[in-house]
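Read the single chain below, which is given as structure tokens and is the form predicted alone.
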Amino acid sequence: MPRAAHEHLSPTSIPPLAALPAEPDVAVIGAGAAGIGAARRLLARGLSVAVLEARPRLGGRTVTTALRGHPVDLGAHWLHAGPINPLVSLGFARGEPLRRAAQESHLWIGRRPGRPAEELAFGRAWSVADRAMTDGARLNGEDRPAATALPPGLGPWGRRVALVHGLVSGRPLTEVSLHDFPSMEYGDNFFIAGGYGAYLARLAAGLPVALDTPVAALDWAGEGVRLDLGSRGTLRARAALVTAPMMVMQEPAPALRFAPDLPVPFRAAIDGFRTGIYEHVVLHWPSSPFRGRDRLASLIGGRLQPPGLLTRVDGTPFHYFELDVPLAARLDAARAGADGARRLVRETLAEQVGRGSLRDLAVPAVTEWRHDPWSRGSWAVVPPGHTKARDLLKEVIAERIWFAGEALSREQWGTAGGAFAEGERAAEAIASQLR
């Protein structure tokens, strides 16, 4: 797997961490949102914990770096589903600098702002499509592709609706279970000043975490579990919680192996997830025509259309130009890398706003979570027919192996909030079992 373009960027901070216990009650594999949430809850329940993280930093796919003196998130950025996201309620309780996401957005058609009638028609198309897909999942129990629920008659806006939903779902709607659609709402979301990754790092302060410590294998043949840490030796624990991304554990070349292998239904559940793609091309663009902090922009017309554009992040000149599965596949097929992504951005925006508007455009960062060896994708996607995998993977194996992470969250799938909630859920199950 090629090296990810963003791997050289350092997090804004690494908090002080505690030493690992020699033989903990629970070994937690992964210090992303799920691992951090689980470790905090396990310690609160009186169990000893050792968190093992393959990367030299915390946060998993939620990381904040400094670009031109400003904190910028390279992975998760939205705190979705505010009323049920534990990281939102915890943030308010801690006095964290949360701000509600703007509801206003930009509609740009053929190098001009959309007219009021066009904005009204565009909004109506979104409402019709969202209601049809939500009702399709709620009223019809059949697990089918989300695309089959898109209603006819959306007019010229239908392609745009499908394109954006394919981006935020991680794959085109033909490849996503309809039962995953209703959770992708944007009505009550938040951002956090200083970055989401920096917030998660603060939550990990004082936890017993070993960085740069990948787990090559988890041996559960005897009593408890034994973790192979390569040159760092082994670690024994009473139980293990695995929060590594599903793609990292998938055959035929998993980075984390189980000895013996998992029971067949669990192996099939893990291997059945698909790789979700949602990449940031970070733009520094002071003269951008888009005004207003943290606003989504829909650019319609022309041969090239960006599936997603978040403008004026935190009120700065930074923007996120998003890459979906088709665009990432195009870059990978050409072996274009990060420079290819930069060229693609310029080509697309020149067509949409005119090349003269790009005089001060710079692209200081491009993410490639699909090429990150400890992620292998932006999140795990449930394809049609695979929704029961989540419930199966919440069950304990041999009373000592549990799983957690964004892939197991039905209400907040694909999000750091969902991962954190799943870590807390698994921690409660482990505490009940071990105590």
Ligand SMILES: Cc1cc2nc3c(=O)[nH]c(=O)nc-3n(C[C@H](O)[C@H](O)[C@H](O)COP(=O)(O)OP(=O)(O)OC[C@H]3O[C@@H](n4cnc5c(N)ncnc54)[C@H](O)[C@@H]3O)c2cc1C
The other form holds:
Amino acid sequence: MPRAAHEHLSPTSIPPLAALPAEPDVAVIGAGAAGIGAARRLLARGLSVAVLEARPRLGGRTVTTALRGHPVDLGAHWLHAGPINPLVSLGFARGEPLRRAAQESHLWIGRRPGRPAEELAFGRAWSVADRAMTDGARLNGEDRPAATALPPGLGPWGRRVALVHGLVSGRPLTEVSLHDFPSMEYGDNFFIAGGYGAYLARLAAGLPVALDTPVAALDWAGEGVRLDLGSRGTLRARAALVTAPMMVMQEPAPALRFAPDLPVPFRAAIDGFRTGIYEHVVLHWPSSPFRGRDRLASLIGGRLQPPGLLTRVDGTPFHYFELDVPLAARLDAARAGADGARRLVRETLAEQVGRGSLRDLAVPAVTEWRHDPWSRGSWAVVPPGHTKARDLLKEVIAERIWFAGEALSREQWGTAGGAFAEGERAAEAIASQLR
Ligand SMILES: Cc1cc2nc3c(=O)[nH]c(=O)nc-3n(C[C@H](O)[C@H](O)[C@H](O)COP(=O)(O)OP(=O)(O)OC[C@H]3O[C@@H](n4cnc5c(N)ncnc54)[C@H](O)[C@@H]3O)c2cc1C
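Form predicted together with the ligand structure, per the form predicted alone context:
Shown next: the complete complex, the earlier chain at its head.
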């Protein structure tokens, strides 16, 4: 199987795990945030659980690795939406090392810091655009691309706003549902010392998880469910909770099959999501001109612009240069791989800050979640007209198959917090059905 550029980087920790019960009440497919949240809740409700995980590690799209002695997240890093993110409230209850994300950010225009008047104009463009999109979604009955709600006349600021929204949405706003857009609540963010992936791994300690155990097929023809584990045999359970990413289950070549196939509305809901792309190019750049800890930087002016740059992560010399759909497509079209991403970053930063500032720039890691066989993308994106899919997938199939994961969350889609919350929601539904 092909390996994504980041998959050789091992996690900072794999906690001790429990053995699987022979015939559990619930088989949970996937040990990412949703699977971990669900397994914890199912056990707390007194049900027996077996978690099957395809990868040799926990956490799915959250994983922390060590680079030059520092823990660095290769997937999720921000704990978004603090007031409604269960991983924030749980973290505080457990005494985890959470800290609020800085509000300040850098504006850099044509090799110089932005002037106060420019910062003001940029801030105004953000609020005008956000209000227009929220109102557009509320007032218009028919769904349409989120880009159509962006007000004209914002000039270069408008292009920047659209670029950033396209990055954090996972696809350009021309391809994202306007109705889905305002359901995302990004404000009041946190970070966690030691990494988000390491935190999720701590939450999985003691759970009954089998690593390196992909589920090839879920057979629900008879009583309960029967999981085909390839060379590891089969596992029977009363019910299954599927937390594999939508892209992994999509036709025409799903890595997890259902036998018989899913009812038509469920199949259409899964296949209708689009692949979200958001990749980290991890920079080690001690002499970067950006000061302060954990600050976003908007580098505008110049031909090439980074869609996203998070500077001095955890107060270290590490920075994240983010890749969006157009940049990833450009790299893939040229078959440029991780080294192509390195060249692209150098070229872009040379234009934005000058080549002389890049003397000590190194790029120790590049992620390729879009080429990772167990994610096939960064998160699932709702295109115009597909908004109902998130809720439809919350329904149970034949009283024994449930879904959970980031794609089902209305308010925190595309996030680890949303995935964990969905895992807990599904676990409650399963517990009340099986009891
Ligand atoms: C680069 C990047 C940056 C991100 N940044 C943020 C961020 O800052 N904050 C944030 O909240 N979110 C962020 N996200 C999104 C976040 O990581 C995901 O939304 C979240 O982790 C998804 O959790 P999940 O449980 O739904 O899915 P996953 O984490 O993908 O878990 C599903 C699990 O199922 C396993 N699996 C798949 N198929 C099978 C099979 N057939 N059999 C067995 N196991 C299988 C997978 O290996 C995986 O472990 C980011 C994502 C990426 C890629």
